[in-house]
Each structure stands twice: as C-alpha cells, then as structure tokens.
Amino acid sequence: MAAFHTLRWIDDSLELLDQRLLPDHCTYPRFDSAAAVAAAIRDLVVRGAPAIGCAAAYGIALEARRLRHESQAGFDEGMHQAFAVLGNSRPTAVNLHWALARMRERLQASSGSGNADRAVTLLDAAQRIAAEDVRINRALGAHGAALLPDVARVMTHCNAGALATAGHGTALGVVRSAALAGKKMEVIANETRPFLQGARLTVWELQQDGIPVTLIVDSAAGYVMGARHIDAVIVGADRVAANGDVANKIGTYMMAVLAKRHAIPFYVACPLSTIDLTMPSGGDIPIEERDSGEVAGYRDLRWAPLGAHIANPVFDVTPAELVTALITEKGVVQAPGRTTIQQLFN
C-alpha cells in the first residue's frame, strides 16, 4: 500500500510530493535549504501535521549541510535563522515545533563536533524522525483497526493519510490497518473546502490502495450520516490540547456535532507528538487564517465577486466532550480529558 512517497531524501536533497498538483500531476520538486522547505510548508506543497514536522526536520538538516563549510559563527547564525524561519511557517500544527525541538536538542548535543559532522548528525536525526513517524502510525493504525467491525463504512474529513505523514497515515492509517487485517472497508470522504484535500488527496490516495471510497460535498455529511449506515467518523488532528479539545481542519467541529446527533463514534487519530500539554484548552490554540483567494476560487477559476469580504480560518476546535476516543500509538483513550491524556505521558 501507499506506493508513493510524501517526502524522500535523494542525492543530498529533500524531495516533496507536490500536493497542490494532485491528482492531476505527481511531481517531486527538490529543496536544498531551510528557507525553501519553509516556503513549501507555507504554500502547502506539503501539509498534514506529522508530514510538516518531518519536512521541517529535514529542512534543518539541509541547512546544516548548506552551511557546513562556514565559520563556526556563520554556521551558528545560519542555524538560528533556519529554526526561526521554519518555526514561523505555519502556526497551528504542533508537530512542527515538536520536530524542531528534537532537532535543536541534537544540534546542541553535537556542539563539540565540526560543522560537517554536525550536519551528518542532524540528517540522521531527521531520518529517525521520519522512520519513527511511520512506526507510530502503524501502531496507531492497529489500535484503531480493533475498534472497527469486520465490515465497516467510515467517514473522514480532510486528508490524514500517508500524504499527511511520512507514511501509512493516522485516520487513513486506521483504515489501511483494518484493510490489511482482512476487514472490508469503505470510506466516505468529505471534499473539505476550501483546499479540497478530501476530494483531491484522500480519494486519490485510497484509489492507489484499492480501498473503496465515495466522495461527498461537506454539506452532505449530515444527510449521509442519517441515510446511510456509518460505523465511525475518523479524523486526524493538528493539535490536541491538554483537556482533549482537538484542533483540526475547518469543518471537523461540524462533523463531530453531526456524529453526536446520529450516535456515531467520533474518533481522533493522532500521535502523542500532536498532543500539546502546554495548551490548557482548545481556546488557547492559535488558529491559522489563510489567503482569501483560497475561498474565492480554485487555481485559475474564480467564483466569488471581486471585492467580496472573505474570512478563511483553516482550522476549528472540537470540544473534548464530542470526541469518543483518541487513537494513539500507546492505545485508545476513551472520553479524553486532562487525567486520561496525562496518563499517556506518565
């Protein structure tokens, strides 16, 4: 499954599958600096919280390689700027800052070595983060698959699959793991306005794996929940607060409310690196607003009138009381709250 690569290291460069061009074109532009990777994150060449974290780690490794022949002062200043530009690339996904913290620890631990050796150390750290992400997603997927019946129809929102991670996926990782275990899976994918991650990415990704998928518009979710048997709604997350509130793609809150109304389990699949214990509640999570052009049209097509006032928040917060369970690599946390979440880290 997942024969494509979200990100890959080839010939001392990082290649990212350009998700802006899917499903029409499958291309892998190359990146050789932290600033270039930061721009790729900002421009949605790569997206999805775990994938953003992995890309940022590689961005640090790339910058160390680029600066390896500089003086010590030049190297240190360049690395300081690299952490800053990557840290500011997107505000909501906590995996970005988690990965950068890991890379900063490795950089500091190698302070007695030469620049070239430190660059090698940082590349090793980035590769470990990416490999660890895949292992975590497979463990998470196995825990989530156990929650599903042998024949299951799952609704999902946005894309939390291999395209949003280093491989396998979180929400779609659960679906993949269930299918690999012999369960008969079907996915209902919400299109996910305005960037159409469900329509362009989730449907394409599941087609690559041969998993049946039906695309619906976001506003049809309530009707489909009532008219067709849905066994579970499974989504990913960009940040989970200490009390269990979940920040995810805009429209997730609406899905959770509808799932509650129709008595459908609402699961959030996320690695521990997505849980931010420094955020007391969802109200403390910064919510990114992006360019209004993403709402006014798509690519070369515009449907909103010129001069229209447009708001484009790209995440919302689902209160913990609407979350049936968090699915993590350490297991399933039913009715997540401060105590149960803290126990994951004890």
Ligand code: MRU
Second form
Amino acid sequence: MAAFHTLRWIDDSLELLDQRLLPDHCTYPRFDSAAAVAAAIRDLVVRGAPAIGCAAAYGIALEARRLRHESQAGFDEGMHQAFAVLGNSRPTAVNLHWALARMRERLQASSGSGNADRAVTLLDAAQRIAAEDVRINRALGAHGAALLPDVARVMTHCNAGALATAGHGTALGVVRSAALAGKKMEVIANETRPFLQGARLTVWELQQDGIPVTLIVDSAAGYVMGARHIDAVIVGADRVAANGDVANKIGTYMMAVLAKRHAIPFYVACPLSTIDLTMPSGGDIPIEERDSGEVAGYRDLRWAPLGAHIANPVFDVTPAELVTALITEKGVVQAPGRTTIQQLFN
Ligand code: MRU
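Other form of same protein, the form predicted in complex with this ligand, not the form predicted on its own:
The complete assembly is shown below, putting the previous chain first.
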C-alpha cells in the first residue's frame, strides 16, 4: 500500500499532495472551497483523470459545508457556481464531469433536507466516489495482471498510478496487482514532456513500492522497444470515445504507433467512468492546450528563446485500431470498438 495519499479529508478540509513539488517535497496544502479546489486542478496540484474527478467531488462537498448557514438563495447560487467553476477547471478528463454529475444527483435528491444535512450527504457522496475508485482500480488491476507473463517488462507513459487516482492506480494498478500476485515486474517509464509526470511521479511512486523502474526520455521509446524485450505498453486514459479512440497524455499516440511497429501489445487501463459514450469518436474529444511556458522551460529555467512561437497540446488521441485491449473493472475488452464498448454498459 502506498505510503502517501493523493487526497485526504482531514479536520473538515481537503488535503491534496502537491504534485508540482514531487519528488523533492511531499507537502499537503489544505483546501476549503470549490474555487480553491478548481484552481488546484487547473494548476496541476492534483492531476490524473480519476483523481481530478475525486477532487472535484470533494470540492462540491466543501462548498456545501462552507455555505450551509447561508440563506437558501445564497446556498443555491453558491452551489450553482461551484459546479460551474469545477466543471471548467480542465477540459479533457471526462471523470471530472462524471463525478460532478454524481454529486449533482445527490444534491438534487437531498432537496427536502436542511443545508447542513445536505452538506453531510455530499461529503458522504465524495468519500464514496474516492473509496469506489480504489476498489475499481484493484479490480481492473487484477484483470490486467492476468494478461502479463510471470516475469514482465512494461513500458508506461505519463503517470497513471496511485498519484493519478484515489489509490492503486490504473496502468500502474495493473503493474502493482501483478507484483502483489508474485509476478516479477519491471517498468520502463517515459519521462513525459513537458510536465515530466513520468520522470517525477511514476519513478517516485514505483520507488516507494520497491518496483524496479528505469527512466528514459520519450524519444528513446522506439529504440528501447527494439533493443530490449518489452512485454506490453500500458497507459491510462483521460477519455475513451464510444468507438474506442483514446485521449491520453501527449505522446501516447506515438507510443501506440511504435508498439504496433514492434508487435508489442498496447493496453489502455481505465475505469468505466473514463468512457464517454456521448463522444462518437476521438476527434470530438476536447484537447487541452496549456501555457507555452511549460514547453519553453521548467520551473525557473527557460531554454527556448524569448518570442519563440510555441504550441502545447497536452493530450492526443490514439485511434482504437492501435489499442490491443481496454482493461476495465468489468474485464478486458480485446480490440475495443463501438459494439464491445457498448456491451460494457449493458
Ligand atoms: O495532465 P495530467 O497529468 O492530468 O494527465 C494525466 C494522464 O494523461 C493520465 O494518463 C490519465 O489521466 C490517466 S490517470 C489514471
């Protein structure tokens, strides 16, 4: 079990592990309003699709608690704004909207109660979403582990681990479950430019568990796939369209093309809450574009010349035809497509 918490509820506040400061500092700033949680999501204090969804759910619970003694009109208006500010915090991960929809259902279902009771109900709903996320990740982890040989070397991109969820992780959940089942696991972690989720987060997280991990630059992935035996590439997802196209961290598409070239299975591990049946295909998924400063340099260091024209799309779409299988809590979907994905929800 990981020795850190991605999110935790303490003394009527939400604490988030500040992922911008890892691996150097492990600090837990406190948040007590929806606007503060939305800013934390936008600024990548907390990141990773399921973790964003859990944080947003807690953001709603915090706001209800903060407003519980207001007039009814003040409470209603404040909650309306809370859903709006959290819903607009990041565009690509659909778990955010999934979690907010669940919280809205609970808010509406509690309309007959006083606002103090509604705040308690919403905290319970947020805690359930977080606890459920860990259970789901353990279930999908077990399904995914069964796909791997007893000694396996897995490449991953970005961080789809405990740090990207309420615990255990999705892609790294598969690795963790396999290791817990006695398989000998080794991970190749792509550094994941520009925010370095692989170098800073995946390597740190696996070190905590004692799972061997080797860091490479993203552009070494093709060479490494050819020169060293890789049993599988496993990544997470921010949104999967109804036809099986996968939006995930920028560079995932390159990894899928390379995996196909090298005949390596390319697995996407995600909960059903990441599948968006309202998106017909990947081209419909909104792709976040972030500040150019993330590409021009890192923290206080700048390497691109001032005035350089920079594009910073932070997700890409991998066509379903490049995905060997989706690993979900309901089982493994080989060669995912419209029909097989729909069946997951039947
Ligand atoms: O920008 P990030 O760090 O939020 O992007 C995270 C990813 O792309 C993850 O792979 C994805 O959210 C799945 S996390 C289980």
